[in-house]
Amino acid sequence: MALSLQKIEQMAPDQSSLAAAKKLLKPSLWPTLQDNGEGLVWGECQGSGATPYRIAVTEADAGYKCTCPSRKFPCKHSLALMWMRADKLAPFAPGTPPQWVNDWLGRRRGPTPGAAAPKAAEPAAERPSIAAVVEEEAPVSDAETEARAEAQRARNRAQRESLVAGCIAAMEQWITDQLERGLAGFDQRAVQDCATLAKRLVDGKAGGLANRISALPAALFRVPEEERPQVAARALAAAYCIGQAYTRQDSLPELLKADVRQTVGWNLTREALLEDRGLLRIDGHWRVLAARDEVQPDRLRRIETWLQTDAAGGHCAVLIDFIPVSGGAAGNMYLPGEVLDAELVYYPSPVPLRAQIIAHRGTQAAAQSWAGGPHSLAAALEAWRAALAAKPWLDTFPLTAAKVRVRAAGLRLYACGDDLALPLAAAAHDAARPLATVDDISLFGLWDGRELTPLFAQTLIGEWTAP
């Protein structure tokens, strides 16, 4: 039984929803859309995050799948996708299955409940209608009206500029103070210092900021006490480099004044990524090396997912999304091992690494095993000494390299090339422990000066991920 009109109105929660989900009607935010011939069908819409999200639709009962967090069911993308199927808005290309839309129909059973579920009967002018939204006209801006809201948007951007460079002055003047009482006993004041410089950097509109200086206490804990002053003090210094970046933010090249103003808490549009042909572009095959989840303090869930190119240069890249964590355990990461056959797009930095996906042509499975790319961990090194020196902020740099071996010493496990050996992260130790009975290893992980973090090799045994 083919999905209708008359049946979306019926699912849809509210006349807003329905609203959201016109929105959506543009093949251009549909990456992927596909059948399979029988009544099912999927898709992948670009939101506002790095990665699209994952819809599938039954026809037969109308059931859905969709991996954004909206506590509305159906969401605007399911509608929507259901909305371009019955209205024949867009073009399905037939195709089999992929891997997550088949797991999906194996833990269905029988039809969606949100799906089946009858709706109470309501008022015929409060009923969700489609033809109410199609009637519905955009507002006519005129050129006066355009220039009113330009004008107010640059007050705004005034009034921020103000309160950033008020609030980076502040953390400068803190950061001297915790400096002359001395770091030896920072850890032991960091919560309640940090929680009050983070509030004063949130009020003054430098959330990035503030999700460092917050994120500084759990790091503290994180290493042995007798550690804790010299990561306390890299800490610092690099929020004090960023504070004297920003303040003279004029003066730096673009590429680096697009960084910091990032770093501090100023956000891109995907709109404005698109519109920059200046911007870095990769289009080719991109492998999906780790998927990392981690809930930030201002209770976001930062999902990041690292691939890496199979052209030329081997370029890594992260696609970065932030989802509240009331949204429950709902997102929309790649695995390990798919293969996304893509374009992206890096934000501007002097050491691009964060992503958004331009256009997605679909996902695979890894037809081959990851050779780790040509760089030595020699070489690898050396490439984070670049980026260090362009971007002197830099948190993490991505390590791809090729024969490494994994070696205990005393109670640390360290990644030796040829002629250096990197200690690895002792929080990593007991999950990379059986890498120290192989030789050869291919690996990728995250370097942040002073450890590593193993999160994907490959041995002559097969793969290794992370936990």
Given for the second form:
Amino acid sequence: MALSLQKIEQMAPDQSSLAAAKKLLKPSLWPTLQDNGEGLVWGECQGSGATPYRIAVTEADAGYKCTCPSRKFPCKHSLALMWMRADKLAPFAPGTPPQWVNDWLGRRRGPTPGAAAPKAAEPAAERPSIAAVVEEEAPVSDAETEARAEAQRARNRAQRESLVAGCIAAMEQWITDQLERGLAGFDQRAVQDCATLAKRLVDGKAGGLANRISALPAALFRVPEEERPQVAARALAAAYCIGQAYTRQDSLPELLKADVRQTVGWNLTREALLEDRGLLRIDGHWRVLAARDEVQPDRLRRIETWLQTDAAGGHCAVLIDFIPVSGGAAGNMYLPGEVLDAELVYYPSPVPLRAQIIAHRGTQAAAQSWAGGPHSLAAALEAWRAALAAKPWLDTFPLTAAKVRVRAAGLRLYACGDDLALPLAAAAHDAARPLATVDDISLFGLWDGRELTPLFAQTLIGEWTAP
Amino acid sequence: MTPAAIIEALMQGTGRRPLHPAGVLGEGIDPGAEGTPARMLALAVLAQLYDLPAPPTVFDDAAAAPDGRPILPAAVRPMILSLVSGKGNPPDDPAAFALAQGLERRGVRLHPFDVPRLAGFVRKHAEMLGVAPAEGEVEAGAAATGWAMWESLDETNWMLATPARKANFIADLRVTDPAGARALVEAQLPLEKAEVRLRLIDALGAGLSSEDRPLLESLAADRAPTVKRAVTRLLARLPGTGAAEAQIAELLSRITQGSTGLLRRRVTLSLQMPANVKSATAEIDWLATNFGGIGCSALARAFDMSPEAMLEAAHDDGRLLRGIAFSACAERNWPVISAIANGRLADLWTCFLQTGLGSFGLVTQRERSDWASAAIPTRLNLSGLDRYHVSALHAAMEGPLPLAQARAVFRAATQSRHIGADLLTAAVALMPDGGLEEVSQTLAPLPPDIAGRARLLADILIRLKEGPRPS
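One more: the block was the form predicted alone; return the form predicted together with the partner chain.
Next comes the full complex, and the chain you just saw is listed first.
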């Protein structure tokens, strides 16, 4: 049984869901739209995050599945996919269902007789209506209104600039106060003091800085007591650098200026990224090297997917998604060992790492093992030094190196190669210890100048992935 | 000022130790400016970042001893992760135990990269797996070396092995060289804890003879009650010892001899339990304690009967039959146990499980298999079979059942009214290699929530049996 607009209206949880779905009917927002010719439709819809949501719909019983964290069922993405299918608003390429669709089909119980009974008893006026959406979405073109809105936006920007400048001055004063009291005892007062400053930064619309400061106490208590002053020193130094760079942003190179503004809290929309043709774009096959997530102090789950292209240079990129913890969604959409055929655009930065997918042509399992790139450990460290010089508040940097050996010395593990020995992060010791039993490793990890967090390794006995 | 000197000053605080910018990092910086400490901090931290952390002077490479065992087939890795890691997959149930045994039996090791993810499983079964979880390379290497050593235990190194392996070594040696095994145990006992002493003394039960009597009598005053009971049990099995005669006399006083039948008079035996033994559990304990220390032949002789005639006479007294079965086990008289289990008490094996096979001195796998062949009827029809009994049977056997008994238990498990995931999993864990294929096929049509884990275990064991497949 084919999908119809009436059926979609019946399924929609409310009028606003239909309105939201209507905004997603542009084929450009759907890098993937496919069907199997037997009533199974699936697609990928670019949401606000770096990685698109995956949606599958069965026409026979109007079953649906979406990876977005919405608590409306069906969500706007599912409704939009059904709508496009019902109204033939976009071409659906024939294809074989990918693994994630098969996984969903395997889990679901299938059509349940009577479960999708039409809500005939409800008054028509109370049901969501597609016609009503169309009326609501009537375009309004008024140059004067647009000019007024633009002026308002400019005023808002100026007001925010002022607020940010004020809270950065407050942060620098706070850092000076902390240094006057001494870093040795900073960990004892970090929870209270950092929370106070973070609130001030949030009020000053510097959300990025607020997150850095909020995360500092947890970072301190993750390391042994004797290392905490050093960690605090690095964090405060980075915050000071960011503040100084923001204050003098007009004298900075364009990329560094853009980077510091993002770091402070000015977000770049996807549309702005796509419009900027000067940004670094790389098209090719991207191997997923690592996927990890952590919960931020602001109750957002930060999901990082680290990729490396097979193109010359072996660029790394990270897709970063933020999902509300309250949504309950967890896990990454891409798994280590998968290869994305996609074009990525990097956020502006002198050290371009964060990226968004522009076009995604498909995902498949890697056909061959990862070679680790041409870099030696020494060359990888040189790249890090260059990155640190270009961006002094650099947190972590991806190191990819071949012919590495993990060796133990006392209770610590080290990644060794080229007469270098980089200490591995203590938190990764248990998981990484088996690497010490094999030689000639191709290693991928994140280096912060103090320790290396190993995330992926290719060895003679197979792939190793950080848990 | 050097970066280290700046950081050192800032650790104490500029309130106590004001900064005086100088040198390369301090050049052009106004000492009195408000932001000077923060600026110096940023410069010092950045300068330090370019200096890599100092490498260690010595690495522990020598500690990493190579493990010569092959790594298990790659296809089994995700199956094992599904079976014994993650929520709802206990690392210490019969399935996990059977898996550890399967790995040990095949002489393969876990993939090193899976060991951290299987930490709970590895911790529970480190001895069989030959892996020490997350305790450093030294311990892991030692564990691997220990695995190689266990494969070749002899009179010079057996005392270094784990308690179970020590007992197995002694029990095996008793078959070929009873005196030599006795001498080894005698020399080692003073150095061992009570738990190990108990295992070693039980191991002497294999090939027990009157030559063991002096050693056993010298151990009768052991300070551990469990050891003392084991010694008494062995002494009672030796003819002519005071312990056996006293025990038989005590039992004779509780067994009443009579006759029944009109045309053909038949001798009957009935047991009178002590008045303070009331519950079923207490009954079994009492019977095991009092009958488990004497041989059934000696008991039959006391009635001037053959063991078969004694069985016939005790036909109507279930308690006495259980007692006779315990005494038959003490002297390894498997036909008597088989006659009771197959003819009269089909649930006899569950009585043995209550006190544990160890309390009857069944130490080696061979003895336990002999016991199972005798005590578990092949035509088991227990619709009431539950997971507690099957799990206890698995724990007692410490390995698979003989094929016929394993089939019987599995068939009963699939027909039980208590059918569930735990019951089926334990039943599969008891299955030897020869029955795994049919088990997997039988489980295939059952719902995954009931049979999923059991089938996964069966499939893993089949794959391990087949070994690595050509890619």
